[in-house]
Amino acid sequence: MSSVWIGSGIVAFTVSRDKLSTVNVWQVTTSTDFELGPFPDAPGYETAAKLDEEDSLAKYRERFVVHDPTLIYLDGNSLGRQPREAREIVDQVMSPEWSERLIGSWNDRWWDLQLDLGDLLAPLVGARPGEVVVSDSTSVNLYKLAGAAVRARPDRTRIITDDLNFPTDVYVLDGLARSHGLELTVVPSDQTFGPVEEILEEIDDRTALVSLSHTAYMSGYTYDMGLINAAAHDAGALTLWDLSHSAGAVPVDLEGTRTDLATGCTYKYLNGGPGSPAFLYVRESHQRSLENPIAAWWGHTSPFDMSLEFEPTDGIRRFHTGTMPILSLAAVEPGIRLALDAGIEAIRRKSVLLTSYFIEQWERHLARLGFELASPADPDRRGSHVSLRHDDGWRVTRALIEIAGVVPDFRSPDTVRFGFAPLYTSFSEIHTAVQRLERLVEQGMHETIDASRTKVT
């Protein structure tokens, strides 16, 4: 039994679930007089309205499911909204592809679907056809690519990353280093900005691999990929980038920056759905020389020969591993197509405007309430989310969700993240969200929230 404050009023809904197969039943139990807005008299309202009026991407919002228009969803950097077309795609897989065609659908289109979607996604990350496959999870892909890289540099003993990298990336790299007798160097940062100079100083002729997140999950700091790649290549090392917090929101030029390897998820700004398959990139010039450390059926040159000897196929398919979850895989397509249709440059322009407007509103309304900017002020070094630190960040986050109808997320120990997905987030939503947050904290309403943590924050 749990309660969520949301919607016009606001009203509190109680959800009960008797068994796993039962649909959640929502019941109104009480109300509060917390004001949802909009707030036309608050500074910044007219600016937001003007930016919305000039927004060339505003039309894309209707292409997404917006179940409750009073709910302000600022967590697209964690899970994107559902494209309306996703249901149609999944329904097609369910029927006729699965229900009628059955196993015949493997030959119809399923067998190469991960390659087709990889080619579709490639322009969004500056890759060429045949260099991207939608495959497995980000963690599995990171292991495969990092493992391939260190095998390709057998005389080198170091992997370099930083402490802004996503924790699972560091776990994978650490496990790989320990199993191969290598040294993992985690370069410290100030928790906001990437330690660029320190990383460049660490790269030497012992370095096999440099692996970083393009856009840091916590602060949104975004690296100059070309600078890091050039330094790594000068030392004879390979590079591996995690694009999870940049793909679909920040321009990525894998070809132009001469990136060796990359991976990323599809469920954030690409709106592929919860737990949707990730993607991986291998530069064409590396595809024959690198060896996938998880050799498996789908990477075999002739899988249905049923040979017990593994012979890798050519091209990007050799870096694919297991049988794909077709329902989830198919659902990735609409989000990719929406991003392509809008254009990554237009998406980026709006992203910069959204985050800049939020920072201006933070400075005007929230800084005095103990909120500290924990993201770069320079838009060239900032992704599409903005983080604020607050001594009571966890309860502020829960209060925003449960009382104010605003959904950000929280990252320990004290950071509230606000993600701005340009395809469906409006400037007026940002203005309203900041006003709700200001009133919430001014009234001390977050202090009424239970401080115990939920499993997912």
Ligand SMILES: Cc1ncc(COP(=O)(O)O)c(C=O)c1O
Second form
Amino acid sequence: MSSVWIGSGIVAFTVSRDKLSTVNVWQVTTSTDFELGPFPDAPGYETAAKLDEEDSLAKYRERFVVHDPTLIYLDGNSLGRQPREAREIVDQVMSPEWSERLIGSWNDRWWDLQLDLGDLLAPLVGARPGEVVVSDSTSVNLYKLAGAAVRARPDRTRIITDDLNFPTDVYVLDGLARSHGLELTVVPSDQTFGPVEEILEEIDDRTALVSLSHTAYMSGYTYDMGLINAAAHDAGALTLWDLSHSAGAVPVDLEGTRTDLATGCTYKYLNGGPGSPAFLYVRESHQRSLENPIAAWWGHTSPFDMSLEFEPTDGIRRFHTGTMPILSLAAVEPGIRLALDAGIEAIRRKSVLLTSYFIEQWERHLARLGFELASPADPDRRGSHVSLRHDDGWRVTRALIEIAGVVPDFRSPDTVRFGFAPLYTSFSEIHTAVQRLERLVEQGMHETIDASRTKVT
Ligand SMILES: Cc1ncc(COP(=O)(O)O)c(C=O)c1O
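I have the form predicted on its own already, so could you send the form predicted together with this ligand?
Let us now look at the entire complex, which starts with that chain.
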């Protein structure tokens, strides 16, 4: 048995001959006299209390596990909280599905689970039944969809993206471009706003695919999908959107915006759990003509005939690859149901109020302490997280976690990201978090923090 201290949280690794188990306990430091609040005398307290009182989604918080109510979790845009129902669903897979029904569960439920969950998720992104499947990771889905798109435009030589896109998206597109002898154009931005005009100028009759994140992971900038789709289609190109930072927080209308292809993860605002499978969307009218570049047995027309010749099946199943991790897959369901139950429009209304309230608090308390707003001020162009740049952003992030009991995340080189998950974040939490941050930086407490980076930031 060995244990490693990370700030005030202890991570204990217990190693025995046949098992490695890890226990990670978040603890808010009590050894310092750092004040955790609430702070009723600080400006904005009453506004937060009133907004909480009027919040029709407040009741959803109790549907999640809240292990420590003093810990303010503002990282649901990285890993959502655990829905209470998740344990029940996983327990059901463990028993009776796995323990008693054994392989029979494939025919009972597991074989179609990816499609059933896709149909369940579809309305959250404005898709129709049969257009969405829960499958693989976002990175793998990007490869499958972008690969299918460039194969469908064999005479074209360009893929267009921007530098707000998540690195994995750019790596996948770059790899595909290299292997197909194409050119990848990464349109530069000012790091906050999407370079819309520049992208529109780049799209031409050599363009096979335009691929962007709907809501940018760093700044939270949110694109007008319809505008980009229309320009791409006018030029004969296809579009592929990464919805990871939108799904479950920002309404998306894949049908209405005439999107061709999309993918996104389920572990952020959809609360599917660590490493939960992603989803992919292929517009119904493309499903016959597009070819999955990973020809694999789950996409075969009759996989159990065991033919060595690949015959792609029809419909969205064509974008399957292989056997899915059923425990993780099953755990995606409660988060989707919670979002459907709350309604994406109500979620969005609260999200706009949360991010707007945070920005108001930033202006009042944090701007003078070296925090610069790195997200759009216009809510129509903003997702559900807000980023602040600070010269000492890494140490501020660690100090927030280790001393102040507030969990944001850090994106290199200097950005602290604050995610607001409308199903469980309250306005009072934002008020308290900003007060803790203001006091922490005013007292220079972040300067006492070891500047070395953890593996996950
Ligand atoms: C916008 C975006 N795309 C893709 C990914 C990576 O997806 P995955 O690791 O599931 O392949 C992330 C991860 O946070 C992301 O934020």
